[in-house]
Amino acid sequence: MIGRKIVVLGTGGTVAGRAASATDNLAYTAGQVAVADLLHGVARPAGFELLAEQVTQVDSKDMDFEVWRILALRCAHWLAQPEVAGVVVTHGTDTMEETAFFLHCVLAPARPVVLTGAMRPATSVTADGPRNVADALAVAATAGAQGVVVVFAGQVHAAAEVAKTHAHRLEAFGSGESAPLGLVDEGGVRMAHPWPAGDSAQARSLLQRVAAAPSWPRVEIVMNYAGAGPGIVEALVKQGVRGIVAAGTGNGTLHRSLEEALVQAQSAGVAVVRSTRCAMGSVVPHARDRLPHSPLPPVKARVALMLELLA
């Protein structure tokens, strides 16, 4: 039988938001209002009890390294609970996709980790968190749930697969070409597909390793574009930048300036990987390829490869 208790942890974001009006969805301040206050009135699975914990409170556009270390053992405490169901996280929208996929590699949990958050400050006369947290609370309950999962707009997305791809809509996340896991519907979780599952035993080795780290390895993310050159490569190499992942055109492509900036780099000890800029799509690899790839979009090809310095 699966626990009986729900931890929430918030972390700010536009959920916890406040605007001077109630019809000022854009003009707010995120991370104003305590998690506790944002299950107020929000409806909650039966037989369940919440537990609420401020980890942090941030506009997720300022996340950073030492709160995903803190929000990363707050899970790993509370999985270890044999009381505890799952684990909801309320966070901003705009880093959503990175620190799900970052505690998708460190935890690899058993049971879900449940990411969500809005679109419309709490304040809103039309927000949309409530209903994003109670679709949460209803997948964290659900017998035989696990993994790293993004509830939003009543979809569930594999931490591996979500993205953010509208600015301002509250259907604001993809699965890109893959889709979504399941569905929310008033309370009622319905999955299409497996709830996604982890390398447990390398997850508990790079979590002890986040733990104890005195300092995260830098790795910078840089784009292909017409007339790309060699500067900002140039200049991160001097600056003592661990890690470069190369943003590509199409399939993972590259101006001829920018990849030899990065083959040199490459030379003097700094890890690259090619990735692509393109929404849909991963990069394939080829013959005449001088930089390794990685199949992840950017944003996660960064925290995969800070993940393997790290280690």
Ligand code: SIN
The other form holds:
Amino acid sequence: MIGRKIVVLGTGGTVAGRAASATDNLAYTAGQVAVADLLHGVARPAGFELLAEQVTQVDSKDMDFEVWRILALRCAHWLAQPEVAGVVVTHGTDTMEETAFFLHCVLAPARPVVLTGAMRPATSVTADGPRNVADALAVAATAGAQGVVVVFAGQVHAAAEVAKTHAHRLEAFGSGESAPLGLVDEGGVRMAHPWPAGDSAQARSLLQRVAAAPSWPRVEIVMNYAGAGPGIVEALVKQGVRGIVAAGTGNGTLHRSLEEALVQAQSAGVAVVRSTRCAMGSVVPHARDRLPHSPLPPVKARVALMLELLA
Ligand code: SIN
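What would the structure be for the form predicted together with ligand SIN, rather than the form predicted on its own?
Starting with the chain above, the whole complex follows.
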């Protein structure tokens, strides 16, 4: 039987942002309004009790490992309660895809964990937060829902596919070459694809490592571009970086000077993976590759490498 409680974990973001005027959608401060207040007046699924918990109040550009650790443990705590149908996480949009992917890796939940946010602050006369939060609650209350998803502007996206694709528009998220998993219209959830599934045994062991780790292994992203050189990689190696994700051009290609520096970094014990800076598609490996590739976009490849190095 489905639980009748939905837990809403607040982490900040524009959805909880406050501006001096109701028409100002730019000069606001993110992470100001308490998560309990974000639920006032929001349509909630019939027969469900809501429980709000403030995990933190940050602008998600400042997201860090410690917040991720606490958030993952709070999700795991609530998902272990049989009366909880699902968890909604209110979050800034800027790093939402990274948090969603991180939670996907360390939870792989059999119930839904739904991230949502807003492009306009809570004080805006045209705020999009209330609709997104209502949609997220509807998804969390859906029988059979599972996995980590992002619900935004009426669409349901899988954590593994979702990315912020627009800097300002209300339809700010997409799933790249994959279609959204489903749609939410006036509280009605229509799924076109199966809910995301993950490896729960692997997730449990990753979560234990995350819980016990005092800090995360330093993994940086280096981009390829016209004229890219070895300097940044050499500096990172000197600083003791544990891993580097190379955001290559096209099919993960790298300027020869940058590639040489990365090969040397790898020989010195740094974990190196190649991704692509292209918004769509992922690196297809071939026999002449000198460096391993990741099928993930750079920011998610970084999360995956960081978790691998935690081992
Ligand atoms: C943030 O990511 O916390 C600020 C921007 C936003 O939520 O849209």
